[in-house]
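Just one chain follows, in the form predicted alone, and it is written as structure tokens.
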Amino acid sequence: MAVSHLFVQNCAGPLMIALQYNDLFDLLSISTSTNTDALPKGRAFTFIKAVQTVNERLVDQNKTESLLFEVILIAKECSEEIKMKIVESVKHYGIPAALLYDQADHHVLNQLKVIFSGDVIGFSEDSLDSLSDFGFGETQIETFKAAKICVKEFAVLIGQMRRRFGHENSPLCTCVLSVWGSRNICATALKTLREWGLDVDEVYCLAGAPCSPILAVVKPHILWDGGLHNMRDSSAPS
């Protein structure tokens, strides 16, 4: 499945998410729609609705809550007609204007699921170099190292949000998925996330097994793996 770019920023306030408009709406179908039709839902629609559910639950618990998701819809290089369509569609669906995983439209909308890579978080900088044994190139390994640095801020903020809810019936579900690393790597990732203030809900340690079956069951909205998804269907060599 394809993964789209997601920009996340926090400055002591809302957790801001910048999203391309053509991820939220299916513009390929616009030629068959009428002037009064809302645009068809795109692959990120379920993600945004899940985010909206988290916001609603946070505000229900605390009317002055400031740690919320805020979505910025990017609509560059499109005609004024398309921009008007986007505005009307946002109103129609009631949408308040790190990696997006494709979602079927029927997927549950009342829980936001975020997966963190146990490989990226659990490997030390030195041990990340050993990924060359699994077919990763030098550029990819450097990308993983950079991802480990930037994932901390996002994990800390998600941890703060997750602690707003109890263990049952939470609108926010966090997971760790370790594809390549051993159980020790996975355990290190869990320890690191706890140190960052995030106690995850689910853990999957695959030790080189294909991860598509797990992703098909978990159906994450956000897959933060530093690019490991590019080889997710390959098994580690024996």
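Numbering follows the first chain given and starts at 1. In this text the structure is predicted, and so the values were computed from the model without any measurement. In this text, rigid core is short for the largest set of C-alphas that superpose within 1.5 Å between two forms. What changes on going to the form predicted together with its partner chain:
Once the rigid core is used as the reference frame, the Cα position of Leu157 differs between the two forms by less than 2 Å.
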The other form holds:
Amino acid sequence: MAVSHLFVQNCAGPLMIALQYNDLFDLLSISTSTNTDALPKGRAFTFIKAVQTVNERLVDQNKTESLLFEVILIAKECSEEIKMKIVESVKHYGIPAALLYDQADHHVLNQLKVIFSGDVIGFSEDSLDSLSDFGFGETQIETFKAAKICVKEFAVLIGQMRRRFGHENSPLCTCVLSVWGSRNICATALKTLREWGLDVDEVYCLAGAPCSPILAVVKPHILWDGGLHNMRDSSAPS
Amino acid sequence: MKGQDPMPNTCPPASNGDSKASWEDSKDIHENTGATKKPKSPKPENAVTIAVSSRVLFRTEKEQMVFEQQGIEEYLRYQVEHENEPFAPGPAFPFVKALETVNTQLRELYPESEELFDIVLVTYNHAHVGVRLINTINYHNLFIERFCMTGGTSPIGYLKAWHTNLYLSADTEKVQEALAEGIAAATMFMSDKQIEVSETQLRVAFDGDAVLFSDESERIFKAHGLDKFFEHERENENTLLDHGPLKSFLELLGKLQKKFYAKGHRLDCPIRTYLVTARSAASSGIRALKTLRAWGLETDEALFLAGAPKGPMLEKIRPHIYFDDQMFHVEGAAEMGAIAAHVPYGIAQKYPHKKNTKTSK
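Target state, the form predicted together with its partner chain; input state, the form predicted alone:
The complete assembly is shown below, putting the previous chain first.
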């Protein structure tokens, strides 16, 4: 499912993704693991492999491509022993994606799936009415506004990257998911993203239906909603 | 041959840069001026969810041809270029409109209830077509707030996520996949002739064998002929037939009908159901009726044709949708201008009807 601790910074060249090491490797099961070569895979593992696939395809097309994903691992407050294990494990898992699989999730590794929130992007002063039907208060409305500004940078870069590939067999798949907004809010989101240079591949409009069953089928790696995922699955956020 | 309505004068032309203003405007123009607010969509598990694909809700033959002849890139470019031209109504359109009519009346009688029809657009079309589809929904003033455009991957997984009770598509393979998952489903086709249907009453007609009931008796007929079939049905008159793929949908319609009866609308109920079977009333039809009764189900009318062609009867009934497992009957219905949907289930798919054999059962 979605990675919750994801920070994206806009730099001139690569699209930087910072991950905590304990999302990439599962350190809690170290003591029970008999494998002394590498740390067991954590929940963000398949995500990183999918990112790797996108990079490989971008470089395939253009050897001097600068718009790539770059992943940095944040590892603070861990022992030297763990640090060594992390370095070894990164080397160890540097194998083509097809060999590695997160058993629990069965994520597809040859495609990175990114979802943008249709509610955030399609949000306008006029859509306030329908959002308050779902119990959103003033502070939450302010959050929508702030989130929309944040997501634009990321959407622009993803849009550029997406255009390196055709409509079929793309290693990068982009979606819009609108949980609360009406179909017209969703349409506004699609048009806004297009203005920003991103024509998404898939779109889902739930109009208040619970989103976990749908997300379980969509299986995204990144869900960009400006932190609103905590309000998911409730028609009236508390 | 496909009628594509140009945008009426009341709609503002929307150019590509002008996103927000034109969407807000068209929303204002097309919403009911009488209504204060759009009602909220019911929770999927409470509603009778009908999933329709874009190709049966609207007419997309031209675009389909672009896709088949020129490939996906050109197809998507074409769709975006024609974004402000709404699609014309497709074969499932009258059915969807009739469902909305029922909803309006249900809401009046039971304002707090979520036991309503909920229509979801489920299509493997690409999100590039999304804007045009939403535009079309607005243009026709349909109440469809939920959709899944999966950009090429199979939509079947989403049917379960939406608690789908009936799936209508132009693609027989997808329909078969849905049937295999236990979801009532049927394929619809566009025909050139279309007789007028009621705007005040939803009419749903069902074939018996391999639609409401299993195909067990049809198997006997196909394997051993008419006489054996009669014998078998007589001997098993008091044994219930097994259920078919559309039984659950009839059941749901029955539940909604009872809500109207409870408020004194038995005679003018806005939902009417029909059994249209080749079985005959005096003999093989008895087993069908006994089975329905044992299930606690009924249809408002049961028409036993004893092998006569179904077209003229359907022309009289004018259903918004008629479900049959045999393409022969679906085509016959279409020739008369009746709206028919094919349920690709059972033995008839392996041994399609031959025109010169007798069909009386």
